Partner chain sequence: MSWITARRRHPAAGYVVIASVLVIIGTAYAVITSGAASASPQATPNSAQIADGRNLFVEECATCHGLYAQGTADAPSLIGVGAAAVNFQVTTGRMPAAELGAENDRKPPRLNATQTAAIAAYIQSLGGGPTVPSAAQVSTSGADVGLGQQLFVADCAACHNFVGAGGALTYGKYAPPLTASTPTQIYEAMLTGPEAMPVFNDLTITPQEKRDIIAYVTQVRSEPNPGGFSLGRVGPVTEGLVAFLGLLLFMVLAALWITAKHGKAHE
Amino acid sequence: MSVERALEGTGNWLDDRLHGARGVRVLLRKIFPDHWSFLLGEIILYSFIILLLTGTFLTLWFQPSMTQVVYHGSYVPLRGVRMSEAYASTLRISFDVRGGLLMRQIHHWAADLFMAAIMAHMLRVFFTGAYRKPREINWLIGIVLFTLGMFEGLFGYSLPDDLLSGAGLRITEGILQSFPLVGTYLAYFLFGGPFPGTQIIGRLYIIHVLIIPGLILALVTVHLFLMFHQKHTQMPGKGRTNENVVGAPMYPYFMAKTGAFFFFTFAALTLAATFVQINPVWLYGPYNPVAMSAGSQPDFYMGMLEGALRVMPNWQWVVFGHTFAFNVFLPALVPLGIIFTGAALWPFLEQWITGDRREHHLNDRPRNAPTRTAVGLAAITFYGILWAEGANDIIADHLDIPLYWITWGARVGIFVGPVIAYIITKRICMGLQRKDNHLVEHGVETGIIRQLPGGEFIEETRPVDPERLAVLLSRAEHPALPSAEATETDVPPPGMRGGLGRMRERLYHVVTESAPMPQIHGNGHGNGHGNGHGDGQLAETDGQGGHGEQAASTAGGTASAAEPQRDEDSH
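Now that the sequence is in front of us, could you give the structure of that chain alone in the form predicted alone?
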C-alpha cells in the first residue's frame, strides 16, 4: 500500500465521521497578506507556546512551598543557609537538573518577548487603525491579554522566593493595603497572615500555572477565530482594497513560512538564554523581610508601575483613624487605568466623533491619521517617562545626577512631555502628507537638469511607479458630519444637538485634520481594478453570489478564493 493511498484512506475515514473535509479545504485556501509587521502576532503566539513547553518542564521540579529548609545543594555559597523550599527547588533546577538553568532562562526570556511582542503588536494595530469595525472585539481582547500578561509575569518571577522577588511581593502587599477600608483585609487573606505569610507562593503558583494560562489560551483561541472569520487586514498597495486580501495561501506557502519562523523564534530565545544571563536568583539569596538589595528592578513591562510609585508625592489622609494612602493607591491604578481605559474606548470614541461606521479591512498609514498617531505618541511618551523613572536611582548613580532632579523632572515631564510629543508628531505627519502630495502631483526627481529654449533651467521628473502611487493615494476621506448649528429651514439631527453635538463637531475637525488630497487626472489610483496582483499572489475576495466556492482568474496566472458573502453594513 502506497503512502498516498494510506493517507487518502485515513482522510476518508475521518471525513465520513467528522465531516471536516470542507472546513479543512477552506482553511488551507485561506489567504495571508505578506508584511513584516504581521509577524509580531506570530511572535506572540510562538513565545506563548514556548512558555507553555518550558513551564511544563519547570513544574516537574519546582516546589511551591514556603516551608523552611536548610540548603545542602551544589551551590556552595548558600550551603547551610535556611530558605524556603521554593527557593531551594529553584537552585536545584538551576544547578542540579540537567538543562534546568537553560530552561529557566528560556522561560524568562520568552516571557519578556511575549510582553514586548504584545506591546509592539498593539502599537501596530493602533497606528494603522486595524482596530476599526469589525475588529473592536479583538482589540479589547488584546488589552485583556496584555493585562493578564503583566499579572502572569509578576506572579511568575515572584515564585522563586528570592530577595528580589520578595521585594516585588512587598510592593504588591503595599498596593493592596492602600485600598481604602478593605485593603488590610485583602492583604491578610492573600498572604495567609501578616506579611510574608506562609501561603502566598502556593497560591501564586496555582494562579501562574493554571488560571491565567488557561485564560490566555482561551482568549488567544478566540482572537485567532475572529481573525480567521473577519479576514485579515492588509497594508495599502496596488490591487489591495477593502473587498479582498492579497497574499499567499496557508498551504503550502504560509505553513512553511510560519513553521520556519517558529523555529527561528525558538532559536533566538535559546541563544539569548545561553549567552545572556537573566534573573540569577542565586546572587540575591533567599527572601528576608528585613533586607533589601540596592538597584532592584522589575521586568521592563512592570517598570511603569514602579516609576509611578516613585514619582508620586507623599500624599495621604488620615480620616477617623483610617489612613488613605493616595501616594500608593493612585500611582498603582491611575496611570495604567488612563492608558488601558483610553485604549479600550478609543475605537468607539473615534467612531462616534467621525460617524464612520463602515467596515475597514485596509489599514491606514500612520501619517494619514495625524491625530491618532499623535495621540499614540503622547501615550508612549507618558508611559516612557514613568518607565524611565522606575530606574531613577540607577540613572542618578550612573549619570551622577541628583536623584530628586530626576524625580522632579519626571513629575513635570508626565504633563508636558505628552503635549510636546502630540504637537511635534502631528506636525510631522502633516508634513509627510504634503510630501506625498508633492510626489503625486509633480513626480519623482531624476537629478537631470534641462535648459529650456528660453534659457530657464528645470529638473526633469518621472511619474511615480504604480505600486508606490497606490500607497500614496491610499488615504481615504472621512464621511462628512451634518452641522450642529441650526438654520432657518432645518434643525440639527439628533446626534448633533446641544453642547454635546457642538463638541463632537469640534472634535471631528481635530481628528480628521489632514492635508488636502492632491488633484490628479486619469486613472492610476491603484484601486485594485486593473489586471492581476503581481508576483503570483492570491486575492481573497468577498463573494458576490454567496456561494463560497473557488473562482479562477486568468489575469497574471492568479486565482482568487471567494469567501461567503456577508451582509453590508446598514450605514
Second form
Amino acid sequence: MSVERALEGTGNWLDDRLHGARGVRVLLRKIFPDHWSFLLGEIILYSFIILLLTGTFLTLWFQPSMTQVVYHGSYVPLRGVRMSEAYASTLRISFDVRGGLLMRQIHHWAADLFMAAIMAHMLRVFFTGAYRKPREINWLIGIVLFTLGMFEGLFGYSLPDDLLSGAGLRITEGILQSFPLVGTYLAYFLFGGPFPGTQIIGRLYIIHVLIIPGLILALVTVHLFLMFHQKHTQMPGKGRTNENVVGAPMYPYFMAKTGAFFFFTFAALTLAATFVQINPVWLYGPYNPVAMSAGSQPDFYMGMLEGALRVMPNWQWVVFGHTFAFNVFLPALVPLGIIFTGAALWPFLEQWITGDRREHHLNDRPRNAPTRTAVGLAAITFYGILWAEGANDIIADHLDIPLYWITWGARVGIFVGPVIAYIITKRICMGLQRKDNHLVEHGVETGIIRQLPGGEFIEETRPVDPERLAVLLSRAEHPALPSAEATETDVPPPGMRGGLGRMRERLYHVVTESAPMPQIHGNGHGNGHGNGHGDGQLAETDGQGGHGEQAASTAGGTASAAEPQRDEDSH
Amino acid sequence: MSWITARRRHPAAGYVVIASVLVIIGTAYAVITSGAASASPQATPNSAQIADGRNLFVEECATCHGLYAQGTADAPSLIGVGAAAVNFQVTTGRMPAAELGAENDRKPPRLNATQTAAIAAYIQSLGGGPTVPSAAQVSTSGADVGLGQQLFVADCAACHNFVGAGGALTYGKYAPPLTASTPTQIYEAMLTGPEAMPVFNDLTITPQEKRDIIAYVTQVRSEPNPGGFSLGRVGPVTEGLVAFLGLLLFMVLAALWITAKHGKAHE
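Output block for the form predicted in complex with its partner chain, input the form predicted alone:
What follows is the entire complex, opening with the chain shown before.
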C-alpha cells in the first residue's frame, strides 16, 4: 500500500510539473504491427546500444597513439617486439584487462551484426515497398546510416594498428591518392604526412568514438521519431488497410517483446564473443608497412569494395606526368556509387514512372511488384558477385578453383548476372502471382476427385480461408498513366509530352508489368480458359458451380466470410 | 729438398703442382663446408648408398625426371638441386608425384627414411647443392619467436598467411598450410624453394633467422585461441560468414519466434 501511495505521489508531483502523463499514455497505447521482418531494424538498434556500451569500456584502456614501444606484456610470442602504443594497449586489453577480450569480441561481433542487420533491414524495406510516400526521407536517412556504419567499422578495426588493419589503411590511402588532381593532398591531409605517419590512429580514434557515433545517434533518433510519427507500415492481411494500423499496443505487448528481443541480441552477441574468436590481432602482429599476409580481407561490409578493386583491370593513364589511376579510382567509387545512388533515387524514380503520389502504409508483397523485386535481385547479384570476388583467394584456396577463373567469372558476372537475375526474378514473381490468382479463382485443391451421377469426374476445391485470401487479394492495380500520344482531341498533359513522356510511358509498362489481376466469378472464366492447361474437369467444375462454386465444395463455414470481400474486389 | 730440386724442371712438374694444389684446396673446402652438416648421416654418403639411390631413382623418379636426372618436358632436371630438395619433396610425400598438376599436394610419404637418404645421396653426388640440415641447424632452442614473427610476416605471410594457414596463388597453385611441416622441411623449403616458392638462401635469411622463423611457425600452431573457436585463422572472411549464418540467422529465428507466439495469442 505504502509503495503504491509513494509511486502515486511521485507520479502526481512529476505530472503537475511536466504534464507528461498524456504523452506517456499515448506512447503506451501506440500500436505496432507485428511481423518478424519488422524486428530486423531492432537488431540494428540493439547492436548499436551494445556497441556504445562495450566501446566505452574499451576506451578506458585503449591508447590511440602511434608512439613506438617495446612490448613486455603477458603475450609471450611478441615480447621484445617494437610496436605502436595502440597495438600494445590492444594486446593489454586482450590479455591483461579482466574481461577485456570478451568486451573486444562483443564489440566486434556487435559491429558485424549491426552491419548485417542494416543490410537485411534495408532489403526488407526495399522489397516490401516500405520506402514509398510518405517514408522517402527515412529511406534516405537509412542509406546515410549504412554509409556511416561502413566508415565507422573501417575506422574501428583500423585502430588496433595490427598487420591486417594497416593493410586496410594502406588501401584507404591508395583510394584517396587515386582521386584525380587532389588525391595526393587528400591522403596527405588525412595521414598528416607520408604513410603511415604518426597521426592517423589518433585522428581515426576521435572520428570513431565521437564524430560518427554522434552522427549515427542523431540520425537514429530522427529515424525512429519519423517511424513513430508516420506510424509503422504493416503487411497486408485481413482488416488491414491503408488507413489503419493493426497490431498490439506498446504496453504491455510490444514493450515486452522488444525488451525480450534486446536480451536475445545481447545473448547472441555474448555467446558469439565467448565461443568464436574474432579479429585475433595478436596473431596478425604489429603493423609493418613492408609486410602483408595472404587472406587480407576487410570486414564483410567493406568486402564489396575489396572485390571491386580485385576485379578491375589495371588501367592507368599518365597525362603530362600526372597519373590517373583508374585501376583504383573507378572500382572505389563506381560500384558502391551505383548501389547507393540507385537506392537513394529509386523511390523518386518509381514515383515518377508510375505517377503514384498516394501514401502507402500497407506493404507490398515482393511478388506483387515484380519489377521492383527483380531490380532488387539484380542489385543483390551485382553486389554479391563483387563481394565474393573480394574473397577470391580464400575461395580459390579452399574450393580448389584457380584464382583467375574467379576473377574472370566476376568480370563477366557483374554485367551478365544482374540481367539474368532480373529476368528470372520477374518471371518467378509473375508465376507466383498466377499461382495466387489460381488460388483465388479456383480455391485450394483438396485432392478429392468426385464422380458425378452422369459419370463425369470433378476435382473438389475448398475456398481459401479469409485470412489468407486477404493477403492474396492485397495486390492493387497501379493507377493508369495518361497517354503520351496526342489524339485529335487531346494533347498529353505536362509531364507526358515529348521524348521524356514517351520514355516514361514505356517505363510505366515495364515497372507495372504483372500477371493479370485475379478474375472472380463468371466474367473471368474466358481468360482462365484462354491460357488454360487443358484440364477440362476443373473448368467444368467452375462452370457447373457457377457463382457458388466455392460454396458447393466447401468444407467449413469460412466461405461466407470471404465472399463479400471478393465480390467487392471483382466489381 | 734435393729430390724436388732435381725434378723441378721435369715436364710433368707443373701438372703435379697444379693437381696437388687442387687436391689440397678441394679437400680443405670439402672438410670446411661439410663441417656444419657433419652430424647428418646423409652428408657422408658412401658409394653403396649412392648405388642404392641410383636404383631407387630409376624406379621411382626417372619416368618424369629422366634416366640421368637430366629432366624431361614434364619435370625439371635434378642435377644440382641437392639432397635438401630431395629430402623435402620425398618426406612431404610430394614426390613421387601422384599426377602432373599445377602443384603437388602434401601426402603421406611413399618412401622410408633409408630410401629417401639413398636417393638424396645419389642426387647430391650428381651435382652437389644444398644438403639436408642438421638437427642443430633446425633447432629452435634459444630462437627469438618475436623476431621470427616479424620475419615471417615480412617474407612468408604474403603467400602462407599470417599463421601459416596457407593461401591461393595464381593458375591453381597455392602456398600450402604449414601446419604439418617439420622444422627440417621448413628449413629445406627456404633453402631450395620448392614449387612456386622463392629460394631464401643464407644471405637473404641467415641460418639464425631461419631458426627464428621455424620457431614462430611451430610455436604459433600450438598457440591457444583465447577468444574461442579459431574459424581457421584465415582472416575476416569466415568471421563474416559467422556474422550472417550464425548471428543474423539466430536473430531472425528469434524474431520469428517472438512474433509467431504473439500472432497465435492475438487471434
